[in-house]
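In structure tokens, one chain follows: the form predicted on its own.
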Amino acid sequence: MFIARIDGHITSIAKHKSLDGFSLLIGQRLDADGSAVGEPQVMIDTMRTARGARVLVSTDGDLARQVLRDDTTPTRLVIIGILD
């Protein structure tokens, strides 16, 4: 798990039946004092987030096949929790 900053949205014309109705976002990851660390991700928004926001990211592939509820999906990356 890691803390982000959404960016923004990604627009697809085409995307894994797994992820029909929810959204991708581009994040960029955050160390312990808030500096961005590596290069922007992906990830998938269950929780209808705004761009700005921090969030709590899985990287559990078992937990984003849970949450999305198809043992087919191809992201790890998911959106599990905003912070305050």
Second form
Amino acid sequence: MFIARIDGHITSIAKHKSLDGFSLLIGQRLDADGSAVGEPQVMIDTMRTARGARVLVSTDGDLARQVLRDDTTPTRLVIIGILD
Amino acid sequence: MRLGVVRGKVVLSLADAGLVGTRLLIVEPITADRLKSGDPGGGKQLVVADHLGPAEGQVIGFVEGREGANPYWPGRAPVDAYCSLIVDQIDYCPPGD
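Moving on from the form predicted on its own, kindly provide the form predicted together with the partner chain as a structure.
Time for the whole complex; same chain goes first.
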């Protein structure tokens, strides 16, 4: 799991069927001191997270398969919590 | 799932059986500052398996690692990067740090 800041979102029509109906946010992984790490990543959101929020992101493919209820889903990052 | 720009494609003359019917795209991942500047790119290019058929220059989202082979289930494919979606619109504005 890692902490990320939500910086935006994307819209996509041509995508894998398992992604239908899920909102896709752009998150920037953060270090403990808040500095950005790595490239922006697209992550699955089920909590209507607002832009600028800091979230906890799971990198477990198993969880992604359960959340999207599809064993063939080509995704891994799922937002599992919003930091206080 | 990182964002990337399609720069080209790869055609194999001899391939693993699992790759039949899969396109192979040359993709350049997009770094944060290049995404902000509106001129996507900047990362180290890699080859991504694909079933959606994006055109050159289009932005895609691709997953890496074991999940790249998920769409081939129950079959198996030697794939560790897969094009999950083609991006239509990007709404990206990080805080001006």
